[in-house]
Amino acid sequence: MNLAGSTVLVTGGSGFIGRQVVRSLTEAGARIRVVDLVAHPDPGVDVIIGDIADPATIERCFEDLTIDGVVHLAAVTSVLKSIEQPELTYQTNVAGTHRLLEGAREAGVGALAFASTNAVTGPMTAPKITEGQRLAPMTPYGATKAAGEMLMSAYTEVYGLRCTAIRLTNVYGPGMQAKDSIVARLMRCIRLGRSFEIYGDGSQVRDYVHSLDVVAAVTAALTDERWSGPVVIGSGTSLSVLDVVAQVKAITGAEFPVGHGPAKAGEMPAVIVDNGHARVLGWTPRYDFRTGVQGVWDEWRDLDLGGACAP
């Protein structure tokens, strides 16, 4: 697909990653339609307000326009929320994904990029997570994303809808004020003068990938025919929670109290990924953690306190 002159539907386009995807695809010449539970901050964006689990909402998404590609970001993305609300997680992440695929199939859409997660694989059984690791999710969040991947595999094989499951690590970047992931939590505690709680002993390691590197992967999944099936997207460098806290202190110059609370159920002890397949497909991460967090801090440092309070 050539983005210039194409029309792309972005589910969850009002969210943290979605806003950056919409901006990038628009700059590339695509016409964008967003479907989300909330309005897009840019009033000029074509937005359908609704739930993707509602068949009427999906029907509206494909009305009046010929949709060439879909970026599927809408989901229950919180692991903790998925444990607390498994039914809602299923309805959004599985039933909603199925309805979107049906709408895309009926509309003759050519390509779909899906925001999946390396949590579909569960505990590490090898030195690094690759696309070939078997699916063994530990939480409703991981399980529903795995179910979405399986649906997409079938729609690719049977209906010719080329689906790419972009298995993301921990995403951070500008515009994440409403997120509750570790980088946003650290920024919030600095700006609001709070203490920071580490879940468990802090030895658990994660890979952190910048949101603009994610946007580049989404663009490739739409436009490059080689992208199909699962593709692991991560920086390729993992840090412990203690390392992240130390780096954020060094970058921001802030000192704040740090405590430890109980580890969360279903938390993977380590996420160390091999992004070699994505590199073969032409994707390369541009942001190391220190550079990326410096940009995040530059934004948060200038926020008014009200903007730092959510959620």
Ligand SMILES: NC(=O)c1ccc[n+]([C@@H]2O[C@H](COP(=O)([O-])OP(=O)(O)OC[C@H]3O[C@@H](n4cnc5c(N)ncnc54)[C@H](O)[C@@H]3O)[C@@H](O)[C@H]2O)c1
Contents of the next structure:
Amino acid sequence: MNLAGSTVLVTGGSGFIGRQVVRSLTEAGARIRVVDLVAHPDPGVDVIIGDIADPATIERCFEDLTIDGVVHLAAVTSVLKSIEQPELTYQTNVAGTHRLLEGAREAGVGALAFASTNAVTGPMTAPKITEGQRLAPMTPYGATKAAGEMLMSAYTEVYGLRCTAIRLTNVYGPGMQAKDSIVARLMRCIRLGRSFEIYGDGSQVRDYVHSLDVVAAVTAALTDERWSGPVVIGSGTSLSVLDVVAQVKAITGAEFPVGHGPAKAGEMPAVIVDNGHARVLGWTPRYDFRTGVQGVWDEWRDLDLGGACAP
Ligand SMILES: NC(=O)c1ccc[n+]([C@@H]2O[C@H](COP(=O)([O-])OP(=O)(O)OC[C@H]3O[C@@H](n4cnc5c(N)ncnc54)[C@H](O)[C@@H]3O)[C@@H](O)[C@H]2O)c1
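The structure above corresponds to the form predicted alone; please give the structure of the form predicted in complex with the ligand next.
Everything in the complex follows now, all chains and molecules, and the chain you saw is the first one.
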């Protein structure tokens, strides 16, 4: 699939990763349609406001345009929310994904890039997480993403809709003011003069991948025929929460009090990924944590306090 002159449907295109996908694919010459529960900040973007679990919404997405590719980002994205609301999580992440796949199949779409997660695998059983690790999700979030991957496996095999499940680690980057993940929480606490709470003892390790590296993976999944099935996308370097706090302090020059609260339910004990398969497919992370967080801080430093206060 060639992006220039193509039409791509982006579910969840008004969100953190979605806005960057929309911008990048538009710059590459694609016509974009977004489907999302909320409006896109750019009024020039073609948006269908609705729920992907609603058949009428999906029908509207495909009825008057020939869609060549789909980027599927819309989801209940919070692990904690998925534990509190498993039914909504199922409806959005499984029933909604199935609705979308049906719409794509009927419309003859060629390629679909899906934002999955390494949380489909659960606790590590080897030194690094690879695509080959057995699926053993620990939360409704991980389980419903795994279910989405299974549906896609079938649609790839039976209907020739080439689906790639991009298993993301923790994503950070510009435009994450509405997020509640660690980098955004640290930025907010610096700008608002608050203390930072570490969940648990802070020794838990995570991999952090920049949103523009994620956009590059999404683009490859749409355009490169070799991309299909699960692909682990992470920087390949893991940091403990204590390391992240120390690096953010060093990069920003900010001092802030740090305390410890209870560990959160459903947290993966460790995330250390092997991105070797993605590298074989031509993807390489361009951002190390220091460079990426410097860019995030440059953005947050200049925000007015209203912008820094969300959510
Ligand atoms: N951000 C991360 O660290 C991370 C890590 C792994 C996987 N992912 C996945 O990447 C995708 C995008 O994540 P994000 O960080 O941009 O999240 P986000 O919450 O910023 O964006 C998600 C968007 O989906 C929309 N949406 C939610 N439910 C919907 C529904 N039923 N119908 C239509 N639209 C709906 C929301 O309104 C929002 O605009 C998600 O699928 C998420 O699970 C993200």
